[in-house]
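Take a look at this single chain in structure tokens; it is the form predicted alone.
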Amino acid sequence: MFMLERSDLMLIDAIDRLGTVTKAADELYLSQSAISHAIKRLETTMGVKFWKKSGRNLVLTPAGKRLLTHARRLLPQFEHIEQEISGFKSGVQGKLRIGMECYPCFQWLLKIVAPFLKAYPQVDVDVLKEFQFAGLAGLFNYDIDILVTPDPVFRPGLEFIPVFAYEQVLVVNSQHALLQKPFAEPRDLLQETLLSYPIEDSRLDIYTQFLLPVGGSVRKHKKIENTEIILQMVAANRGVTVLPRWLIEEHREQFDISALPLGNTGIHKQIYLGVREDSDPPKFQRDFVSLALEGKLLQP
């Protein structure tokens, strides 16, 4: 009975990638020939075309685009798994890969990696932003092995750890009218473009927590990946931004802007830490999570 390989898997993800038997064979450093025999074997042994010629490249059929999928949900696994068993030679080597759901925790994020990294000189950290993973199911497939979030979603295998609490405030020119009150109220935006990250309305606090629960509106919603570039809009008075008060209080000499309460009680969240509930975790992991729980004290 055939059964199918990693190299299979390979096979089909970088000839899907690259386009071609030739830049697939180069990936692989394996001869035209013999990526050429390594489809005709797969194709005949499982009694299906997986691809299909358009001009000089090959594109996948329906059957080559399902083996795809599962291809590319067990080569990451495949890979943490040869990284997890090579750092019990020592418990210090491996790759860290965290996912980010959260724009502006890049900057807490560094001050937790550089000691990271200090101590742990043979661990490598890959950090993955929203694009480059599928949320929760980038923890399941082993596509990442920590979400930093701050809207997590409770799931059995997974476990959330709170990590610190801060406050998103409304962050504006510090010449602007609205400073004049003790908070913001959702009709204060209603004349005002809205600057955010390239995020989903659906999930920015500023409407599912501030605007539409009163059937609150903007004027116009612009949305910008950097974080400097924001505030510097905002201190240009071309827009106002939510963002975390902390965030705000490391910039506020850096630009010509001030923060009020979203509302009388503002808008409070946490920051977690998601992470699979492996029964044994590498220590390097196991260290990161305890590194930013004690990183705390590292806040503004």
Given for the second form:
Number of protein chains: 2
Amino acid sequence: MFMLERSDLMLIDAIDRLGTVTKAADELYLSQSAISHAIKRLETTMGVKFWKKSGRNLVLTPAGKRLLTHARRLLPQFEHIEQEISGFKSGVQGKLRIGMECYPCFQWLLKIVAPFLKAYPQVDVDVLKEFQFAGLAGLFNYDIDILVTPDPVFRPGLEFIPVFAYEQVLVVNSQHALLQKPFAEPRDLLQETLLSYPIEDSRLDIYTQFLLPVGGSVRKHKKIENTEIILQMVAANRGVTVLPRWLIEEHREQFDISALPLGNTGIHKQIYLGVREDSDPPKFQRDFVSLALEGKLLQP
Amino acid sequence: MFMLERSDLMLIDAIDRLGTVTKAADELYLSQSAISHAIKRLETTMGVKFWKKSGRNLVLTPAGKRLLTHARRLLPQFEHIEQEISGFKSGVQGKLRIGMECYPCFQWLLKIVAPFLKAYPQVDVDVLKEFQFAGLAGLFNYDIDILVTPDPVFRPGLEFIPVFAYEQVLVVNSQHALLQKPFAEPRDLLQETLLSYPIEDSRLDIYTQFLLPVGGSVRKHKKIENTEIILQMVAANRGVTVLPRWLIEEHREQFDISALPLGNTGIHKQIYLGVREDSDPPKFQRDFVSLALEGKLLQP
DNA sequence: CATAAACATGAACAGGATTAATGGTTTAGA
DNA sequence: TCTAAACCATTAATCCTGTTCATGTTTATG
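Can you swap the form predicted alone for the form predicted together with the DNA?
Then the entire complex follows, led off by the chain already shown.
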């Protein structure tokens, strides 16, 4: 009775990735013939053709494509398991892969990662930006172990832990007229240029929580990658932006900027750590969460 | 260079599940000695001990436990892949596993599954209730292929497709005084007994969307599994409940009940189908979604 | 203390996986 | 158009992995 093995998945992955059986054989430290035989065995035992000849190469059949997508999904998990397991022989070693879904997350994360790295010298930390992993899917696929995000998903199988509360404030030039007011109202932005990180409007709080509910808008909206550049432009009176208050406090000295709340209540957000509800995750992973929670206490 | 294989995962799983190496050998159609050798090979090549002797049995070390949880996660996926792949040889055959996260979902699903089964006689349909899978995790783990839920999660890697809109209405006895009013207000429920399915309050629309926002409450809250029983109790004037309007229409004849909107706008919900953003899912899976969407058109 | 249950070990074996050698197609390029 | 190179398939021989068999050791049980 045949069993699809990891080696079969590696086979189909390598052939597709490298284009030819010969190159795949090379990568897998096998002969071309070995691969050819393996293909035959796989296809006959499963009773399904995964490749067909096209010229002098092999191309995937629909069944093959399907198997490939599963291979692409599972193989990294095997690698991750091996990494994790080999950690058990050499002490506490391991790797913590953190995915981030928001810009302020990164700024906050930097503050937490530093003490963690110090406390766990044997643990590697990988910080993945949004485009390098697939959000929730990344968590479940074991591409990442921790998801840092402002949008929690409270569903079975997941745990989202609030670790940091902050207020989103409107950042303006220090001489800006708006600073006369105790807080900004949507209509105050009608003539302003909004500067933001390059993400969809639907994920910007100023739209979802401030402008859209009352049909407000801005004169212009410019998207910029870099926080410093954004602040520089605000300081130069080229626009306004929305950022966490604590981030602004840290740049007060450097830039000629001030901040005021959005609306009379202000926009309040939380950063959450999302983790899988795993049966016994590595200790350093739980410890990272604890450390983040301690940080929460420190940051009033 | 050693590779953790599926067979290794099967090994650790079987030993743990059956308790002894001997029984595991039995299940895997191997000799006890074969397993014993395999264990040794696995442990020496990975450089980690996964079992230690306890009396005359083997018990898992922490590393072993960790490997086991990964095994439990991955093995079903292999089985699923094999199932799916073998579908390619015998035509359109396959299995569609649908997970449900809400009670009205089930009622709705029944209507969709029937025509699907007729249209795809070679496809098996498994409908899993909430406690048999882990929601979103089930989707990503390939425990289920489609998640039926009223709470969509719009995140990368997932697609949630609205397939059915309905109104949650307050269901009362046909002689109930409230029926004089055009719609129910939160204070109307102060003296009522609320009947609901046995789920947490935080997932009941009447709380989250009706009572809690204004600090309302009910006199008493009883949780009951079965729709018919609930309706019987409402008919007997033993309480009120909240259900989709279309469900009530279907039971009008049978029970002495009537319905009225919750609040002046009513509570409006949608059922969504959640699927993985897979590269080419099986055809019958996409077809199921299409069928559900057609159903949407039929149900005004 | 005898017995059975359970796992470990060593030697021998079988068969599956690998390779080398060769042949058959296809394609690129002169 | 022809040749050489690139690529995959097949055969037969070989290797070596994983298996079994036989036996040993430890532990629980009555």
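Remember, it's a predicted structure, so these values are computed and weren't measured experimentally. Rigid core: the largest C-alpha set superposing within 1.5 Å between the two forms. Numbering follows the first chain given and starts at 1.
Residue 35: CA moves 2 Å or more between the two forms after rigid-core fitting.
Once both forms are fitted on their rigid core, the CA atom of residue 44 lies 2 Å or more apart between the two forms. The Cα position of residue 26 differs by 2 Å or more between the two forms after fitting on the rigid core.
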